[in-house]
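Heads up, the chain below is alone and in the form predicted on its own; it's given as structure tokens.
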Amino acid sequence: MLKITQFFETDVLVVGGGIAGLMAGIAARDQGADVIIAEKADTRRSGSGATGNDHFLCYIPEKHGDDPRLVLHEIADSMLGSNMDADIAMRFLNESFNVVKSWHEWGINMRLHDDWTFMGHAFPGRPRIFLKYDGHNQKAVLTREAKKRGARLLNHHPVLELIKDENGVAGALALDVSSPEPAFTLIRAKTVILATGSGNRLYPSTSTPGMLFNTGFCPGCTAAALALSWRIGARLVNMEIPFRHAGPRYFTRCGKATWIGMYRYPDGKPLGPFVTKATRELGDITGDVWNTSFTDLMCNGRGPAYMDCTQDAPEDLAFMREGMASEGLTSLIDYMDANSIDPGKHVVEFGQFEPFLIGRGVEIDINGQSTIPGLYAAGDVMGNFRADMGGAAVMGWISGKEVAAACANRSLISAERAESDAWLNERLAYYGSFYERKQGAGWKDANMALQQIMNDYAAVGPHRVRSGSLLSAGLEYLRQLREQAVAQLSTPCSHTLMRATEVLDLMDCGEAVIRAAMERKESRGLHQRADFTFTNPLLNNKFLEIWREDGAVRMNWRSKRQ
């Protein structure tokens, strides 16, 4: 049986070394807490912000005035605002400028042309809320800052389970994948911050089914935080309506607002009414407002939809190319160069990507704390607030400060109790069995089977519907798949064992999605029910919470917080 070979203790364990995780670790260390950041890959280049970003949602008084509610109103009308508790959003906005200034001081260029420059994702005549910046080096800079402060970076250590006692969270069991032979690491912690990123690979790639890693966000982000929380009873929220992003079809990359162009029908007519000519300041927000347009046009025969930059001035095209490098789209630039694709001459087809989990997940309060004492969450795993890159940075910073203060009132679980726990030994045997099984099924088979079930029985719109009977069948097939996976998975090395645990986490998320979708007896957004075709106005300002308690799945409707 695989053994625990490393033992650590710390005040704060950060699970995930992306933008949110690194910022949480930096903030906690600045408050004097001992910090370990456990990352499944390497913090220098991991997560959805691995290669860069160029838009950062924030509030800067000198640009927006004295009232942050102006920005709050714009968020509500953006692609980010539908699943938002306003009290968290206000806490985020009031802290955001301090984080922006810190990033700039550390060496991430947040001031294009020596100014705070807001552009993209914007309506004509309305305030612009996305700061344009150059984030190509953001992961290297934040890793340096975390190390400089003395945070311990535990790379190649995905967390498999959270340890819980009568006082709340107490630590974690991690898998050491730094060598081909796997081993376990036990970390006792007073507090834990979950920052594992968005949930990808739950549904098949819309552009290239069967290619598991052709995703717009990091394919290694598989909603581990949601599954970890689910298994110890934390409340999840908004799980029933996954999100769909959009960008270049087939070459699945995000960064819509980096493109300075207009969305057009094949005959050249604009898709939307917002601009007649794209500018650096505005772009074309049609892709945010009418996010389903790319799928709608393919289904009604009026497509495809194209991004047209052919009217751009040469200086705007050069600016766009610089923005693509800042956004981390260097592979897209290389591909266009290698194949003589010139956005100034050629239109580029855009498409809607597969459903994934972002801004759906762990329910938090304004401090980032979950419903489990000592357990916090930040970044894309938050279920009741979303602000993408800015949200990850700022909420990571906030949660890091808060957990450092919380440590004063929490103590470590004893090593003897943690190591002798029967549940822990059962988990060691459970995960070790996949490595010890010499013949069996591979993790890719299980992942594609999961995607097929979710796509067929818990489909996400547009032009796809759910129903009670479909969802019930999907839940049963998911149960059978889990049983078969546990009985048959074979992982000959640490890397494949890690991938198998990702799929098992996704199965937990799939169960939460299906069960919550069964409870939402209405049609709303991308959640379309054939048996409840109307939108229920009584649910307009409601969130659906779902959690496990005493072996049963429980749900509750609550009002959005103001």
Contents of the next structure:
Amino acid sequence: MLKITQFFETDVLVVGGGIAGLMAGIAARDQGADVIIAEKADTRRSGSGATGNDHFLCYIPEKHGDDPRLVLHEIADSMLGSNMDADIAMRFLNESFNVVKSWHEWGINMRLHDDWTFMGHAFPGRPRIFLKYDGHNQKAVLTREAKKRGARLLNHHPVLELIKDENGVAGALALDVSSPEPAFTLIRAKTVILATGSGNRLYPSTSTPGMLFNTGFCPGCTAAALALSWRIGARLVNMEIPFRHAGPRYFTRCGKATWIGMYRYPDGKPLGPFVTKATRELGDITGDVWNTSFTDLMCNGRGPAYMDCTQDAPEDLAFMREGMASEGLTSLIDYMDANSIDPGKHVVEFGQFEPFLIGRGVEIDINGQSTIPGLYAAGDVMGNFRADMGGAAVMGWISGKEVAAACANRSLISAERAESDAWLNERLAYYGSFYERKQGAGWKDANMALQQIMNDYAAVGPHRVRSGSLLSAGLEYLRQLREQAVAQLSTPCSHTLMRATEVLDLMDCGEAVIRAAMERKESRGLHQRADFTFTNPLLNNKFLEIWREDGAVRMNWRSKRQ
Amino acid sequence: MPPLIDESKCIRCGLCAEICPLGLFRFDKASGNPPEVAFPDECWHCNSCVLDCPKKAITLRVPLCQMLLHRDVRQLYDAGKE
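For comparison with the form predicted on its own, would you give the structure of this protein in the form predicted in complex with its partner chain?
Full complex below, order starting with the chain above.
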């Protein structure tokens, strides 16, 4: 039987060493708390920010004026705005400039051309809210800052389960995947911050259905935070409202606002009304506003839709290339160079990517705390606020400060009690069984089966529908799949065992999505119900919470915080 | 598929295996062999290994099914006018 071979204790356990996790660790260390950051890969190059980003949502008073509500209003009108509690957004905005200044001081260039420069994702005549920056070195810099402060980095340690006692969260069980032979690690902690990034690989790749890892965001991010929360009874929110990104095909990669060009029909006509010529200041925001355009054009036969940079000024084309390096798109640049694809001469087809989980997930309060005492969440896993890169950095920072303060009133679970925990021991046997089973199903079998079920029975618009009967069938098929997967999965090494646990996490997320989608008896955004084709105005300012309690699934509609 | 290691340039430092976000590589320093690309179809094409390799010994091969769909703009719009 696989055993626990390492034992740690800490004030703060951060799960996930991406942008949010590193910022949480840095902030908690600055407040004097003892910190462990458990990361499934290596914090220097992990997660969706692995190789860079170039837009950072923030509020800088000297640029935006004294009222942060002006920026809040722009967020509400953006593709990030639908799932937002305004009290969290206001706190985010008020603390964002301090984080921007820290990043710049640490060596991430936030001041292109020696000034705070806002551009991209913007409407003509309206305030711009995305700071253009060069994030190519962001992970290395934040890793260095976390280490400098004495945070302990536990690389190659995905977290499998949280443990709790009567006071809330008490620690976690991690898997040591640093060598092919797996082992468990037990971490007792006063508090835990979940920062595992977005949830990919739940739906099949839209561009390349046979490819599990051709995703816009990092395919190693599989919504572990949501599944860990679900299993421990924390509330998730907005799970049924789907989101899809868009970008180039078939080389799937997010970062469409880094492209400075016009979205056009094949005959050259612009898709949207916002600009007649793309510039670095505005870009063409049509892709954000009419998010479904790329799919609509394929379905109505007027497509495909193209990204056309051929009329850019030469200096804007050069600027775009630099921006792609800042954004972490160097593999795309290399590919285009090797294949003589020149954005100054060629138009590139854009499409909508598969649905994934970002900005729908763990419900937090204004301090980043979930509904379980001592359990916090930050970054792409947050269910009621989303600001992508800026959101990860600033909300990570806020949760780190808050969690350090909370430690004063929380105690550490005893080693004896943690190690004798019945749930923990059941889980050791459960995960160990996949490794000990010599023959059986591979994790890819299970992942593809899950994608099939989600795609067929919890479909995401446009031009695809959900219904009570389809969702109910999907829920039953998912139950059958999970039962068979648990009975059959066989993983011969630590890496494949990790992948199998990711798929089981995604199954929990899938269940939450399906159950919440059944409860939302209306159509809204990409959640299209064939049996409730209208949008119900009574639900305009309501969020749907879903959680597990005493073996049952519970749901509650609550008012959005204004 | 994906990362290709030029064995003549590789100095067997194992950095690529440490930092790959998807854990594609297996590396046994004692063996004296370059890292093995053990899980090639799990590559995200993020370029981390290419960027960080101290000897620039790694290139990515992008699978054919991930070709970037593009057209020459003159061919396209001129055709639309006909």
